[in-house]
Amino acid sequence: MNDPRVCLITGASRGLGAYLARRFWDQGYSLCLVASDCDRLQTSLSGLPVKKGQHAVALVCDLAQGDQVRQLIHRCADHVARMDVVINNAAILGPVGRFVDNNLDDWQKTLQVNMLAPITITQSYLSSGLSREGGVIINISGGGATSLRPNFSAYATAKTGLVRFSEIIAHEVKNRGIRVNCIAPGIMDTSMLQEIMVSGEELAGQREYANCVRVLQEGSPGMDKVGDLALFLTSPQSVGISGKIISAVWDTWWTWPQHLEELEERDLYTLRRVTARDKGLSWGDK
């Protein structure tokens, strides 16, 4: 009997991270679960049903602390011999409101947790003995990466940087058979949404606040589609799909294996500059 595949999930103590932990556990994965809150992390761990042949370990790590992040993969190596999937899920909202009024220390912490920590984990993983051909890196990276998001400049900047980073690294590790993609999960009823509500309409902005109210009143698509997409991206069906930012809610990603040549040859589902010519205008381009 083969050993189970192993998945690392950051931010695994609550919300989407805890949900993904359960989904991957149910699919037979062993887990390295990472979060800064020890008590919550242990609760997430203890909530997993016992399964023969699978094991899960809780690793307390504050992603705002660079030294701790740099040691994380080395700590994983004390528990697992290989790592098949890395999911950089953990994030903080950061300062809300006009950039000119933001605290720059909070801004820097947001960049550290949301962008630099996943970058550090990715480098540590790729340079370690845990990485394998066929490995998968998934970065949760919606939240302003593909559209304007006023009043959330730190969060959106970090997530946009993470998407571009993922595109570049996907190209660099292609010859190693490692795939790197980003998931845009859409609006979910999580603690982050509650933070926006607490910030209020004046700081968050009318549109952002209204979207949160709508989700609270009508519900959201939930986390199932994110879990489905994450599992798809780790499956053999997704071989050939890399360097993309994929909406769990709006993209028909399950059909993409039928269009691998088009996905490979074109800049579909990537960050790109929009020119006048792209919009059918005759000015601005040679």
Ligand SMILES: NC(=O)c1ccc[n+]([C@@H]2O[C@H](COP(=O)([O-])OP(=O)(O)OC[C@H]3O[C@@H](n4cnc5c(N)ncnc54)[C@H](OP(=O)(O)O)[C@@H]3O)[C@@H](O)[C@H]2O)c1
Given for the second form:
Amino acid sequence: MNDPRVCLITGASRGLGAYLARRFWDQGYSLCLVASDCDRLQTSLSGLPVKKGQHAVALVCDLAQGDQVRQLIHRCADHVARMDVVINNAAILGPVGRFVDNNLDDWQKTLQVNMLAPITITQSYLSSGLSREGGVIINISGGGATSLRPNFSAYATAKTGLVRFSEIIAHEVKNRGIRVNCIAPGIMDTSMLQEIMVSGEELAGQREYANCVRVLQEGSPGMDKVGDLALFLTSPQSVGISGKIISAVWDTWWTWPQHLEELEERDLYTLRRVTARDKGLSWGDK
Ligand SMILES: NC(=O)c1ccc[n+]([C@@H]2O[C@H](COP(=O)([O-])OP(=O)(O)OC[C@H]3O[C@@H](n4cnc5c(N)ncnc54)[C@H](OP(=O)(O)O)[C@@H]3O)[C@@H](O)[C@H]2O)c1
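I have the form predicted alone already, so could you send the form predicted in complex with the named molecule?
Every chain and every other molecule in the complex is listed next, the one we just looked at coming first.
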């Protein structure tokens, strides 16, 4: 029997990360699960049903600490001989409220956890013996990467950087047969959402706050689609899809294998400058 495929998931102690851990475990993956809170991470790990031939290891790592992040992939190598999938999921909301009032240390920490940690993990992975042809990197994007998100400047800036980074790296590692994509999961009822509620309407802003209230009352689309998309991106069906930011909920990504040429040749599902011409305005033409 072949060794199981291995997946690293950061932020696997709760929320989306814990959900993805369970989905990948159910699909037969061995797991390296990462979070900073040891007890929560152990709880998440112990919730996985026992399975023969699969292994899950909990790696406590504070992604806000650059030196700990730099060691992470080396620590994984103590437990696994290969790594097929890396999911950079962990993130913090960072300072909420007008930028001018934000604490810059909190801002910097947000860039570290949400952008520099995934970047560091990506480089360690790509330069380690754990990466191989067919490897898949998935970076979880977030609100503000592709649209205006006032009062969440640190979070949105970090996520935007992560999306641009992913597209560039996807291009650079194409000849190694490694794919890099971002998933926009859509709004989910997790502790991050609760944090926005606690921040209150004044800091978060009326629209943002109302969105959270709506989700709490009506429910969110849930995480199933995010799990489906993540598994799709690790499957042979998605070979040829790389460098994209994909909405789990709104995009018909399961049809994309029929459109590989257009996805490859055009800048669809990427971050770009919108011009007047793009919007059909005549004065945009030269
Ligand atoms: N919730 C939403 O509506 C929403 C919408 C769009 C995108 N997203 C994105 O989806 C992803 C998952 O979000 P979520 O809602 O599941 O968030 P969450 O419930 O707040 O979970 C965040 C995870 O990140 C980990 N984490 C935070 N700081 C860390 C640190 N310094 N070191 C290591 N791990 C750390 C947490 O673990 P510990 O605290 O135990 O360390 C936890 O496991 C994030 O990338 C988020 O930006 C969320």
